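Next up is one chain by itself, shown in structure tokens, the form predicted alone.
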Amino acid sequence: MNKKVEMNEWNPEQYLQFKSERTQPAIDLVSRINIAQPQSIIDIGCGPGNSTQILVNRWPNSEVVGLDNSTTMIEKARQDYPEQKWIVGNAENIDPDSKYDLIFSNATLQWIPHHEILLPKLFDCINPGGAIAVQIPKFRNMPISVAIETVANSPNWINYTKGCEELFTFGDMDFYYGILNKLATGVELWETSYFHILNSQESVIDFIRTTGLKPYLDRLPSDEMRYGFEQEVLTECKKYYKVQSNGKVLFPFDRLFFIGYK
């Protein structure tokens, strides 16, 4: 059912506009990993390298590799952290002969289909005593997703955006536990809601422009149409994300975490 994501290149500067909010889940995930000293770590979907630094800071003597299929993201990571190892590539094509003590992925697997195939393949690349640690946004359950789909399915846009929702892959806790309990000697799963305090309702659009909104914008043929689509999504968002008494907007963001030990 899920399809391979086909999108234009990522914009690291726009992505890092909310660096703190995007990095906190990685901090929380790394803090829960119960491995004393992994020798080899790969960060799948490392983006511009912000989450990778959490791994480097916790295990400074480990070999940490960042992998991402976006050339622009890897270029930014190489520019900001030139002493580290960065690879352009896809998680689905990971070398089965490569072995790691920790496979880490923060907000990436939702872009990759068929987790029931992907996760066992990644688990095969873990050394005994190692782990896989993953965070996935629960984007489909959030009001922002409802707002986007409402606009995308309207007559003005559906011819361009039809099928975009199939570019995301999200499972629930039962789904991931059902995969991991057949592979792992121990499993941890949890969910967290992060209440991001944004400056305005427009900031909600800024937050998701380079993530959940991106596949829809990439389908549109002009900047004018992309702007129009964003404005309609903003109108829908105003139904769900109210302006607080101090002018700020609370943007709850739900995330799912799991760790599987080998």
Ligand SMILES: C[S@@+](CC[C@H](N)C(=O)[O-])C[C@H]1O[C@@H](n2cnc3c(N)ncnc32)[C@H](O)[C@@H]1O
Given for the second form:
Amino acid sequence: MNKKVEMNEWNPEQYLQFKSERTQPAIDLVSRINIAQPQSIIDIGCGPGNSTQILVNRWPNSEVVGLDNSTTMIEKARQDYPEQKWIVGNAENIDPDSKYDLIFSNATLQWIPHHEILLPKLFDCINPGGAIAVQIPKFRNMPISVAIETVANSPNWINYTKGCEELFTFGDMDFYYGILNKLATGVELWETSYFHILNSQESVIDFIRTTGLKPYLDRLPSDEMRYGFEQEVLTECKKYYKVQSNGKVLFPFDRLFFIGYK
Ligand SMILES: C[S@@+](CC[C@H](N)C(=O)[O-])C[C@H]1O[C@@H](n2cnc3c(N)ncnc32)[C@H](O)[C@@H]1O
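May I ask for the structure of the form predicted together with the named molecule now, the form predicted alone having been displayed?
Expanding to the full complex; the earlier chain stays at the top.
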């Protein structure tokens, strides 16, 4: 749980190819937050603003701000939702004097190390009666991660991709409960496996190109090598993600959720 992520810029258009699959966990998480009327909300790692809209839809009268350290993601959010407030910034450097009724984060904290430091820091920024609500993909536990690692650790690639697997941070439920129970007046934890129905095995690669595959591709020096790496990962993926009788491919995606109330 220790490494810093050094990555190239995000590609919001590619990311939004699977907008509904990526946003559903935000919808599910928002629906379980038991606060009637938070006045101030921050969406940490808001990306292109898709998760932020779920917050705005539920609490249209609240002040909602999206924060992300990617300029391309924030530019896309500003372009699509110009009336809303967007900030380029690193969640690790959140201003300790800024206070929110709700700190929300969908599919972002896996890119930030040291959750044992980050979560108490974020919790300090919550007003009494408020909450933190988080969803994190359990990426390293999934077959897709095994497929990527099998290729990344092979002789052709290991010199480029060494250490990439440590760039994803998430703990188990004991870890998060251990942090939250010391801080929160109430805690909820759950997991969901989303069975995405994709058009082909190639779509699995399309789905993770901008997320789980990104740190590996960012390390490779040419388009040709990136293509070669993807093709080898695709071959591995075919062992795990079978084509259904109608040609579709089921892509199970495991995500953990927690809410801590202050
Ligand atoms: C997978 S996207 C999630 C986007 C959106 N929240 C959603 O639900 O689809 C992860 C986002 O986290 C952002 N991110 C990663 N590390 C960050 C950090 N330290 N501070 C702020 N944002 C960060 C990335 O730039 C990216 O936009």
